[in-house]
Amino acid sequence: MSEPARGPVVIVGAGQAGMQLATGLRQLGSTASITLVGDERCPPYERPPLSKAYLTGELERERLWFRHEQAYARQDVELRLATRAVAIDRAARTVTTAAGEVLPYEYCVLATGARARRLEVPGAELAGIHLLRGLDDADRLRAAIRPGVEVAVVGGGYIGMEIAASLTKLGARVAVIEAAPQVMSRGVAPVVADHVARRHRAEGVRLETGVGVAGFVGDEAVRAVRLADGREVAAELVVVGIGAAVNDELAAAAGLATDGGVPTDACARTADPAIFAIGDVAVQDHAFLGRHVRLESVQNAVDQAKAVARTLATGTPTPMREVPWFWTQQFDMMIQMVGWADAGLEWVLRGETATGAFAAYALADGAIQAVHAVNRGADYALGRRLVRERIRAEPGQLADPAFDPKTLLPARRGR
């Protein structure tokens, strides 16, 4: 495109991604028309407090709105709630919604997001088996806990772990089961998992690590996890965090290509101009990483919608350059991480563990490729830096307490 968007805007998905780009269109002066869909009833709200503070009780339901209705209203942004895009054609360039309405547009966005993997086993039909992905999700799981109770946490990844913190904190009984020899495996420098395994463990969660699950058992209700080697554990509530799944097949239905994801290039336009991908739903070609890449984060999410605001609002197609960071809060632990961990990396440790503050740098041929901080922010922001300009450091260095990584920046120009 060489023109900013003039026609109709539909934006498929309420999440994150779909409000930051309908609201950043109009604050780059888009006047195009914006109508967001989303399918839920409540207006877009944050994710990550529902796994967190929202579930422990320490936040309120409201104060996880991004804004409220009336805002989107005096911004011009057509807020559609509890309702669902069900077909896009291409050829007429319209959404249809499940109440039959036709939605026409000169662009469409998807930002339909993804959805809470179930895990397909015998029992798995049991009351009792919860998902945490949206709101309504936290409600009824934190509406099921009480002191004392008995909760299996299947999946012991980053929204595993947080539930597990979680629900300690609030007096429940808890068992995290993991398949991989180690929690947090994927991703995560192995010395911040083996932080992370001593801390659930300090704090009574029992960590079954390892070993995959069989089946749930009950009757109606479920009543324990059955492990794949015949043990069981005792579960009066069992929480599924295995991961999501992408939610493609509206893009797939109208005849865009489908792989994990939906596959765009580094502006986020899939193979159709006139549709674009966004957030967890997109398979992006990523042009920090160069490599095509789907990534599950708020940061991306974010930096995604605004780079595609840009496009439309200018028509000067705009890609996404920024350095992924994630983050996750464990009991008392901020753990930060910014770069890719790739399997191989060397890591270099800075810092106490025994601590409970440290930082750890990973190394490619020399170049700082990540950095993951426990209650270390300031590693934290200095790694964003020194990701993003590719700093290349020796490990003896990094290892000194005495040194000081801030030097292997290069010295600002103009001061």
Ligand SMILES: Cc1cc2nc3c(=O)[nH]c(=O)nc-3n(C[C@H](O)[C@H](O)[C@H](O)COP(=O)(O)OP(=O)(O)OC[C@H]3O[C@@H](n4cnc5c(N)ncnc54)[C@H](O)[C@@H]3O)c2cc1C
Contents of the next structure:
Amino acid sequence: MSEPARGPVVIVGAGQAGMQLATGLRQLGSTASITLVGDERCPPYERPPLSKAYLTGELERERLWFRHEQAYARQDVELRLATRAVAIDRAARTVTTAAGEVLPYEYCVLATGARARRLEVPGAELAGIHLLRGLDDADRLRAAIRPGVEVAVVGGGYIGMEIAASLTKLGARVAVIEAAPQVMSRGVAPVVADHVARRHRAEGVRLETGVGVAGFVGDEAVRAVRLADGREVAAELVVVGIGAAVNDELAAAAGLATDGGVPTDACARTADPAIFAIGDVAVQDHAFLGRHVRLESVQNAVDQAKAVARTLATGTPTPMREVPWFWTQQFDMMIQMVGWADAGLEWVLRGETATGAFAAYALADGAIQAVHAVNRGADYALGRRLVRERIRAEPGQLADPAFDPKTLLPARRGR
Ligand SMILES: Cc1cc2nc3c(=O)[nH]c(=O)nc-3n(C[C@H](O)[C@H](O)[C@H](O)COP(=O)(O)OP(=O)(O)OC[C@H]3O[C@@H](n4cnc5c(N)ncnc54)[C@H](O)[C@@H]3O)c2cc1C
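Switch from the form predicted alone to the form predicted in complex with this ligand and give that structure.
What follows is the entire complex, opening with the chain shown before.
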């Protein structure tokens, strides 16, 4: 494209990415008609608090909305809630809703996100087994928690560990079951994963690692989780947090190729020049990382949406070049991560884990590729620049507490 979008833009999925795109288009002065179609009942909302402050009751429901419903109307964005898109006709350039309404588009943007993956094992249909992706899930889970209740969280990734921390705070007795040898091990510095495990144990969370789940035990309601080694973990309530399944069926049914998500170029364009894909659903050719990835993070959803807003508002294809970053909060730990952590990186520790505030820097071929900080916001903030600018460092320098990694940055004029 070389012209701004003039015809209708239909955004399918009113989550983080869809909301950001709709508002971003208006902020950039786009005059195209914009329809934001979402199948949930409430206005677009933030998901991160669902496993954190909203689950513990520290954040009220209305505080989750990005903005009130009327704010969309004021920006002339047509927000269709409780509306499911069921088909895309690429030849006719229309989106059809479950109610049979046909919405014509010049550009269609898929922002359908992902859903929580179910664990298909015997007993999976028992009452008391929860998933957590949306607000309704969080409300159901919160309503089921009372002090002393025995909970098994299946999956020790960041969502599982956040849920474990939040439910422990509410007085539940929590066990986490993780098939890998360590919790939070995928894409996280080993020293950070070890610290997280220690911190959870200190709070009374039982960690069963290196063992899978064979099934759930109970008559109508779940009573225990049966582990692959035959042992049982008693649980009146189970939360399954084993990752996400991508909502790419709409794209596939429209004849677009899918490959664990909807493949796009660096500007979020799919194989059909009239259709873009952003957020959790997109497998993008990542301009900074130089590889195809599907990322599940607020940063990715927001930055991709901003880039597509620019593309559609100006007519100039705009790639998303941002360095990936992410955070998770568990107990008193604010963990912030920037960069890309492959297995086998060389990690250097700055600070002492015993203090509860430290950072791990990852080097790849002599350059800083990732920084993972626990309660060390300054290292994280600096890390964003060090990683973006692919700054080189020696492991010995980074490990030296007297060395200031800020000095690695090239001097700026006026600094
Ligand atoms: C519990 C939880 C905690 C998280 N914590 C963090 C965190 O701490 N930090 C972080 O960076 N990220 C976190 N994330 C991830 C982050 O929330 C997601 O990466 C982000 O929401 C992705 O935005 P999205 O717009 O792609 O998808 P979503 O926000 O999932 O929005 C997609 C929307 O599209 C709707 N939809 C799907 N299909 C259709 C259809 N056919 N028609 C109409 N609507 C449709 C969906 O129902 C949904 O409302 C968390 C996620 C969860 C679930």
